[in-house]
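There is one chain below, alone, in structure tokens, taken in the form predicted alone.
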Amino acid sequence: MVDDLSAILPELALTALVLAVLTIDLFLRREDKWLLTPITVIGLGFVGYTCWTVWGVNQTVFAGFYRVDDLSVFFKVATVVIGILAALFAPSYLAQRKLPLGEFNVILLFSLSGMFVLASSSDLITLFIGLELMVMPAYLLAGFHKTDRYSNEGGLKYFLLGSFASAILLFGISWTYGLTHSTRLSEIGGLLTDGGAAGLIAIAMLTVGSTFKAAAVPFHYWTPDAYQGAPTPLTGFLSVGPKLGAFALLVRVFGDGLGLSGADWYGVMAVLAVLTMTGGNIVALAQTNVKRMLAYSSIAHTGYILAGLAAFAHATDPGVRTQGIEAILFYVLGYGVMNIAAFSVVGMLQRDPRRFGGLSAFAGLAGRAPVLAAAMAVLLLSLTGIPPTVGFFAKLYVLVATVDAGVAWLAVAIALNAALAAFYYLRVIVYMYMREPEADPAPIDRSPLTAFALALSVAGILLLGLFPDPIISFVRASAAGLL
């Protein structure tokens, strides 16, 4: 197994970074804690570099439990990008509320390590270990503000419902092993299909456990309270990080493991996709709190991504099947950047702890902070799917995948829901540019670090929208490794 260590260099580098940040935090004085942010960001940059060193390896290591391929490299690079943005957005908000920066960075890195494990898992046991390593730190992040009752409530709900979903997933894994006498993803697909009703029960339990982590309807009840209660920049990470890990889990289980039996679960995924995008958008329409609105809209985006998985299941041509996976990969990366940045803008308007990010806080923002308003407008347009942003190409990719797979009705549902979502996203832009500010407007966080991270995110959204070819090539090469 010593020979296998070179294949997990990214995991080893991330583990070393966790230990380094944890140790350095113990010896830094309170006024020097800010050093943890550059250490974390630079360390994650190095971890991202190590991901490229295993590009093209495409081998299974550690007795078949771990698979290092181009698909796993994509998920790890996306994880690093989200981790860097989360580490840059959080410090100012945490300092304002006297929350410990060192603990946040360590918990964040532990969650990222779980996402790394999920990306490379080739066995149900490894998948479950990676999943728990990802979500247990997420429970802590949801309840990170220990003196805030909303944070405590959100963290507790997330923990209880998450534990319940993990139990269902574990029961599904046990059921699968009982039927197939294997936990290898490469072996269980055909055996479960031959298992008749018992096999379908196993697939159902795997589906429930997996889609809960992605916040799909009707397994989404933990999402609004967990997102609302968590400190806002941490909510940004919770809305994209665990979702990225959840789709790594879904792609591994249903792509690697159950890909050949797509007819058995296509209908379920298609229905879940429609319910999720429609339910999230309808409830988001009624929200007057922007933070909660973004929480429900994140549920809707889960539905769009699930449509790519449904297209993969329904297609018979290998090229079209690969297109469904490509749509998932492109969407999770673009969505991750734009959503975490949108939550950060809400956090910048919550410098006063008594403010909760209502629509009125955005009124007249264009007059008070024109650059910040313009950045938020770009983010909202990208979330809506307006060109030339990355959000437009993400939705277009999913639409093309569903049409080519022969499920045009699902593409129609996506288009209708995108139009529905435009109402509540554009409503925020109307408030920023066409409404008078409050008599006592919310103070704005003008931290240079937060502004830099926001500028980086907006630039990425526009560049990926204007010049999508490099990331599309990366996505295609990554998805090709699955089939």
The other form holds:
Amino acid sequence: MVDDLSAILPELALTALVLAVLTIDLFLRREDKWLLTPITVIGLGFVGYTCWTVWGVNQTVFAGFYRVDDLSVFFKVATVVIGILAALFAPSYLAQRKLPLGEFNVILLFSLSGMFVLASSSDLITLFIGLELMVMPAYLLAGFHKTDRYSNEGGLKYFLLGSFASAILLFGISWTYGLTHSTRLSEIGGLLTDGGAAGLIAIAMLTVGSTFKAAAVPFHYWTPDAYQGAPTPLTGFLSVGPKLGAFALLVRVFGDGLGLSGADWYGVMAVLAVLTMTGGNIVALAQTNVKRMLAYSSIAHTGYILAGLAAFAHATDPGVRTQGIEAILFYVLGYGVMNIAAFSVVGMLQRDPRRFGGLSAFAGLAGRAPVLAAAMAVLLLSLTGIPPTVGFFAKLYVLVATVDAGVAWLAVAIALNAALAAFYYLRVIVYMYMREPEADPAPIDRSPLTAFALALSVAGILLLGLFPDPIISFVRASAAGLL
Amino acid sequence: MVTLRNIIHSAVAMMVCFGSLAGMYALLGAPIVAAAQVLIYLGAISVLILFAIMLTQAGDANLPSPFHRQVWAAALVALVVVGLIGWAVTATDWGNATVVVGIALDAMAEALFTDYALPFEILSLLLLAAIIGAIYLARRPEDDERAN
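Switching conditions: you have the form predicted alone, so give me the form predicted in complex with its partner chain.
Okay, now the whole complex, with that chain kicking things off.
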């Protein structure tokens, strides 16, 4: 047993880091602002370290509002990894556009703290506040480039539709409370599914609200515009950070809360999963702008992860059930690293702010920047799901989970969709290696910091693809915390 | 409120909406929430919205709403949702949710600072994030460059 405050040590450390960065930013001269990046990154490293101090604690604290278990530790560690990558990828892009680094770091850290709260919520109240704490800064990051029309549009759309989704979720929570007299996730499950018509409405609203945040079809309309408008490395964060949080929310609400009545909502999740992966992939096929293509493909990835949740709902054997959750965790982490890095490569080709990251910018990249082209090729192969990358094991994990759970048709849908996705991912590789560069090629950002972060992500993707055992055992131990 | 063309009229209609909500809270045995509703929504937020409209609208406030083209689709969806909710409300046994239970002010205050301490503190973090974001968005770009 640990006391309440030690149990939330990671949250306290992260909050302290936010306030520290905010204060230090005030006292730094303009030429010293770069110091904020190492402060943020090292601080996040320390926060990641504090996550280990609550590993294995597995208890509910603060009068039942907060659950510190191994599952939450996994989500927090994944959050820290994504946060560090985001903090490393962004500075050079921001500097080229004269956007302030201090505000970026502070807003990023706020969003991460919301993801921390989401991951540990055992009550609908904390869950909702955590969600808002995560997405409010995310709206800001989408509209971070204030003088850019597209960024304004993306930020505004994200904000309006996101608030709408939050309102639906909140309405669902109020129905839940009216019906069950409780906001505890551990108490609402049985009462909701026995609740008749009102229980159905409540579950429907919770489903719509939370899958909206994860950008599942048909609730995905905000995604392409918000992702395309945001400054590119920030899009990388937006496409993985809030998505990680949304899946933490889904795992908490549907795994913790409604887990035992999985058979009731399995159908909805399975249909949503197939709609999402197919819808995202088909529209991504038609895109000629790589940034927009990656935005749609991130929707498709949501579909694969939802398939893990459907497998969890359908399985009856406890071991197989956890496998669905394990697949979600593995996929979310692997996808997070590869997608944020892929977006940042697009950002590196936008050193000239007038470039929009079209497919032609990648033409002949292998001749102009062989290392960058090779890195991008690895990322795209990983997103496609080709060994020996982490993307392969992520897809494999979901496939195995669905087959073991007895929903083989879902596995077939995933395999077909992966083949569909290969077409548009490999098209970029064809452009890089087999096309002549355009007459006026886009200048490449060669800042050492971005290159370092890219090397780190690619190395991670390859290493975890070759030796996935440590991460698999981490995922297994974390998922065991749920049931 | 949503059918009016003049945005000021819409804002005033929204105030009526807020006021009726406060009445509903009072009837449900939550006078504290009702008072907060009047003070915060009716008093502060409505005035703030009116000011925001006054400061941002150049000249004529009678701008056509961009949503007016979809009015029939919206009406249809709204009817379906109302029908579903109405069905759910009438078809459900609400148990003792229909019993009005009041809570005393001191009990609420105590709960807020003991059991609900953590959500309360996280809310303050959320407000801080919102304030910083609002300042960043409202600041002139020239000041950004000076700050950077």
